[in-house]
Structure formats: C-alpha cells, structure tokens
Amino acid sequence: MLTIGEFSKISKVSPKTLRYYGEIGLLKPGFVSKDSGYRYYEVSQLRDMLLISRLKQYGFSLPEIATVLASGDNQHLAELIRVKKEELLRQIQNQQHIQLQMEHDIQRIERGENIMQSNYLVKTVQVEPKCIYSLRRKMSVRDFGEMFGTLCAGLEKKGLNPTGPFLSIYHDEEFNRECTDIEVGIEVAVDKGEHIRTLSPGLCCFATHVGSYDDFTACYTALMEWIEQEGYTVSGPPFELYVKGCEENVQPSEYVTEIYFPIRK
C-alpha cells in the first residue's frame, strides 16, 4: 500500500487531485484508515491512474473516463478514442486556420494599418431558408433608394408584415455602377404570392460592416480574400442585410450591414 504522497509522486498526479478523484468516485483509494482517515492506494491502482491520465490527455472528461473504467469494454474504448481523435483533428484544423488569421493581422498591423479601424471578422454560417418579398431589376445604383420606396409601397398594399431587415441581392458577377441586376427585398412570414420567393443560400460566409455605405469595398475585399484563402468558391449571388439602416433617423456612421457570400468548397 502507498500513502497518497507516494502514489502522487509515482503517478505524477497531485494529492489534491487524487483526493478529488476519490471524491467524485473516479479512483477511490484501496483502503482508508478508519482512525486517521488516511488514504492508502494499492500499487495496482497505478495502472488505473495512468490510464486516467492518458484518457484525460485524449480529451475525455472525467465522467467519460469513469464509465470507461467501469465498463472495461476495450473494443468500445477503441471507438471512443477514434471519436476523440476526429474531434482533435477538427480542433487542429481550426487552430491552423486561426494561425493564418493571426499572421494576416500581424502583417496588417506591420503595414501600419490599424486593426481596430477595419476589422472584418469573417465567419461562416448555415443560413436558414427565408421567404422574402422582393423586386428585381437592372438599374443604376442611383435608383437604389427609390427601389426601397417601391418595395415599402408594395408591402403596404399587400398588408404584409416584415419579419426581418431589408436586404439586397447582387445577381451580376461584376458590379457595375450604372447598370446592375439588383434584387431588393425583405423577409416576410407568408411563403406564397406575387413577388414572394424563398431565399436559401445555404452555407455562407459573412462580415459585419459598420458605417456609411461608401466604404463597403473594404468589407467585400476582406470577404473575397477570405474565400480565396480558405479555398472556397462563391456559389451564388452575394447579399446584404441592412441590420440597422436608413429607415430610421440614424447617422450614416451608425449603419450596420451584414454582407453575405454563399460559398462551397
């Protein structure tokens, strides 16, 4: 039998932790003195302790380890390790991706750009299909604001309730200020009717732009760079969500827009 200190030194696990493991029932000492309350461990328990340490390293939680120890089913354990291994793989991939972002940021800072000033955090998201009431037309960017007026009028005439912010979809590959195929719309609850359709872009990457609509380009650039860097391709027309915009009496510097690109690998 070993005292908790001896067991600790051999197993490289602190006495504190050993007491904790006893408390939660993960590894109870082989014998506890009735008089003194001293814990004594069997040497054979070192094996259990080593397995615990190893599984912990593999990313198992303590309750998970407890069930593994209790079952003693090795084939099942192999499967569980495989699952953890795949989880770890995903983690590593994610971390490698973060490393690229870090390098990107470092270089931006070293080029003298202020990371706080144009800080687009590109994220991916699975966009749920939404029903939109929309108008699509080839037009000049100058007629853009007018389209929203038409849209609002149409909404009112039909008695529709918007259930989301305004949005616009850019159907042209290349953006042309004078004549672009733009669809402006808004999310609604009903799913049938004239000018009503379902928008289901699927997997998207997006970034949030704060400020006037003049400098969207930086955000678009950031998104396009990200898409290229991550090895995705654009799988549909990009769209903008006017989360906070001109319909209220808000300063242009306070506008909030989310820019989305549907993507696939």
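Next up, the form predicted alone in place of the form predicted in complex with the DNA?
For this one, just the chain is written down, with no partner chains and no other molecules.
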C-alpha cells in the first residue's frame, strides 16, 4: 500500500485534494489506521486517480465523475465523453468567432473607425397578414433547437407545406436568456387548424443581418436608434425571419436573418 504522501507524489495530486476526495466519497483511502488516522491507498487506485484527472480535464464535474466510477460502464462513459467533445467543439467555434471579431475590430480601429458604429440599412415595409403554424412557450434560448425540431415534427405530422422561412417572435417586454416568452413558427398556406394563427404586424421597420445567430445585438441597436430618430414607437413584439440558415447546411457566417419591429407614429 501507499501512504497519502507517496500516492500524492506519484499521482501529482496534493494531499489536501486527496483528503477532500475522500470526504466526498470520490476516492476513499484503501485503509485508514484507527490508531494514527494515517491514510493508505492501494496501488490499483492510481488508475482511478488517473481517470479522475482525465475526466476533470474533459470538463466533467466531480459528481459526474463519481457516477462514472460507481457505474464502471465503459459504453456509457464513451457516450458521456462524446457529449463533452461536442460541447468542446462548440466552445472552440465560439472562440474562433470571437478571434475573428477581434481581428476585424483591430482593423477598423486602425482605420480610425468606431467599432460600435453599425452599417445596417433600415427600411420600412407594410407586412401583409400571413398564416403561421407556431408553438409558443417560456423557454431558454438553449431550447431553440428543440422547439424548432418539435415544430418540424408537427408540420410533417399534419402534412403542412411551408410557404416561407422559419421565424421567432419575442413576446416579453424584457429579455431573459433563461426564461423568455418565445413563439417559433413558419408561414403555411392553410388558415385554420391547431397551432395555426394569423400574424398581422402591419407597418414594420427591418434590417438584414448576415452572420451567426448569436450576434444580433448590433442589428437590434441599429433598429432602435432608427425608430427613435424617425419619431416612431414600437407597436408590437419584434420578430426574426431566418431567410437563410442552418437548415440549408450553410456556414454560420453566411446565415441571413431579417429582424422586424412593428412601429407606429
């Protein structure tokens, strides 16, 4: 057996951390002396410690790691690692997007431009009433994919043919990433049926955003500035039309989204 010091030296994990892992039941010593309280570890536990360190590196929480150690199911572990890999890829893509934005901002600053100055062209349009098949609920922005999946399944089940792009309508006055009243839908030819309603925003101002879905703030800002400058007020919930997006297997940098605000004088 190994003393806690020897185990610490070999595993490169501090005794303090080892004691904590023992307290929470993640990695208990193989033997604890009743007389001295000294902790001893089995050599075989070095493998467990290696796995704990590896899974921490992969972004697993300690409770998640404890579950893995308790189950001993390698097939399940492979699936969990696959999920963490997908999360990491999304983080990498996000960081790459931020890096490109930083490079773009540096170039604009060096040209003497204001990096917060947007170049969106705002237009007005009278949006005619349209029938949409839609689903509405309080949800997190993380639930968009699931909601659109449910929407598509409903379209197929009801045999409805879309006649326009997907859209989202934001009904809350305030935005909360974790819980916002959002309606997702798509224009359809029929005018009656479950989850089918008429969307009649009337006069709107709108601008077109080209790029990923997580970068709409500048476009919304440009629209609100235009509304104030032109003496309009917002008369209804804003909505987004996804003219060109992920369902067409295009790159996020090529997504095309139109953002609308119903307005009145």
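Numbering follows the first chain given and starts at 1. Quantities reported herein were computed from a predicted structural model and do not represent experimental measurements. Only the largest set of C-alpha atoms that superpose within 1.5 Å between the two forms is called the rigid core.
Thr150: CA moves less than 2 Å between the two forms after rigid-core fitting. Once both forms are fitted on their rigid core, the CA atom of Gly202 lies less than 2 Å apart between the two forms.
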